[in-house]
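Shown next as structure tokens: one chain only, the form predicted alone.
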Amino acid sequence: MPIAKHLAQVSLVLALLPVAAGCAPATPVAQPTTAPAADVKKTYADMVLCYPQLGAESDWRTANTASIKETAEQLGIKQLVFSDAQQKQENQIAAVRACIQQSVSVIALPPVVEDGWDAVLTEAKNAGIPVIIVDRSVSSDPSLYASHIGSDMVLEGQRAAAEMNKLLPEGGAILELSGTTGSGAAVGRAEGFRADLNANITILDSQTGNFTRAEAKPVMEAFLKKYEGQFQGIFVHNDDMAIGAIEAIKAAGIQPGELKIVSVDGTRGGFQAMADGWIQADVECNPLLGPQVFEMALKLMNGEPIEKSVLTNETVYYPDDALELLPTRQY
């Protein structure tokens, strides 16, 4: 056979070898053992949560801050971006914008007042950062935030009214120490209280104590001078203000129980005031929201469905409960 023809046949055989090999069982190729990155669920270790706290005006707020920080540590989140706005909305808005610039995972906002959030909430939405409204409410379009976690402030006001109705069955006159003007807590509690208060009970006056002991005391001192002997009860929007008011009442020589006081919060200070006979009913407002906030934040990070509004479980406490439960109160 000519050499050229022989070489051509060898070349043909070699060319066919890969085809024959392709018909044989293929060697298994190792597949990835993890899901594609887009399908991997995020964990708390991936979470950067922004919490622009509105301030530290009360025992309730201090407990709320502690709950957020302690829960973040327990869950091992990547970072908690915490700030204190000192009860100034402009400080909170600046903090939210800083968190947007930082591209945090989720923003959990306890708003100092209801109005004025549209612009910054729109900025967060446009940046793809979900916002959870915590504790107090906002008047913004609900489409601008993911959910609200907290109390029903109107219901708290209604519960307070029911207690005052029981304390003054024959009617009478009362005073109101209101929370921060324009805040969801103050607006809701005032609305609910007025809606369910008996017609034979008159609210002589209402002034803000800004949710603080320091501001409530002089307001109560002025009330005592202006309405001496003209009122039988006081509705107070939180325990810290109630404690400030009680200081003024003590100084005026009034004894425990002479004035019927209904407060809101259920703090240790409020329980002590009940045990001492000053507060006759304390409507609970639970500040320990950390677990709920972080659980919802993780669901949002993973695109899981959430409820638009999540309420906390709360009740009403009385003096008979105070001494027994006081040692167990977490805030």
Ligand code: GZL
Contents of the next structure:
Amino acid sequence: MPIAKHLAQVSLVLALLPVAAGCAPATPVAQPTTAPAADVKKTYADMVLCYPQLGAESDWRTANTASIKETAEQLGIKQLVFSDAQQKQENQIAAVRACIQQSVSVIALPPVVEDGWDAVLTEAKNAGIPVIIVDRSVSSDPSLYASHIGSDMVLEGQRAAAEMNKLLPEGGAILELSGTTGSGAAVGRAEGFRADLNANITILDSQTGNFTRAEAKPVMEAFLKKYEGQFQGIFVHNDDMAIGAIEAIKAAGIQPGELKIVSVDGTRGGFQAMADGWIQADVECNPLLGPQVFEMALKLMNGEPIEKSVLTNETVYYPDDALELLPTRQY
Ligand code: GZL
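Would you mind giving the form predicted in complex with the named molecule, to go alongside the form predicted alone above?
Whole complex next, starting from this chain.
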């Protein structure tokens, strides 16, 4: 048998062997390939957002909470994990840890104070959960959180100083009712206010009213006793404390406008106090951050680029516009 024919018979047998043995054919058959599923973009319906709110201390905070809850509802997110820390950092930290355990999509944290967040922010980072700092700032390294959305508190303080300078052009003495000790809002406002206050205006004293009406009133009562007739103005870090202070000022028989009061937030209560002549300027601080928070959270879920800092554009309000604008105020 010629070699060629012999080899042909051998190769045929070899080719048939696997089939006979029930194995796959020697010549591999191209398998149908399915391309790996392209990453399906996350939507709001996939989002579980943790919002460990710091408290309910003021009308500003109430409006901030409403903005978060209403936006979550409107967008139809899967779940909003909301809690109220009653202005206690330990409660906020516990709430963040619970959210880490729950493996939420994003944590949006409105920190009650600036310091003390490194450990829990590191835990969130190690768990792969991005954190957006909302409203007040933290002193932690920016590598520990994705972004900050909120106001420029130092600028708010500078704006307040500019108003007090205009109200006391001949100079004078003032008192300060500051916000929560150690909070980014109080620290920033105090810093900006002192940076731009005219040298002919002296700050006689500064006490915290913890951003609440109830705590500001007794502080103002004590101020009135200790500094009666010695001061011409007051810088108040938020409208709720201004309203508490005004109750004490009224009780002391002082008339609207006798003291020059500059406040912050621009709430309905602040607008009413301006219309009634008690507050001479109200520096805006906008709490309606819900839409920005959720838009950024979705980008983070989809690995899209975001801004490291998003500052709210704000202004100053005055008594002349207060009555007209009051019905339009959203908070
Ligand atoms: C400021 C916010 C402050 C408000 C207060 O962004 O954190 O806390 O000025 C609120 O009214 O209590």
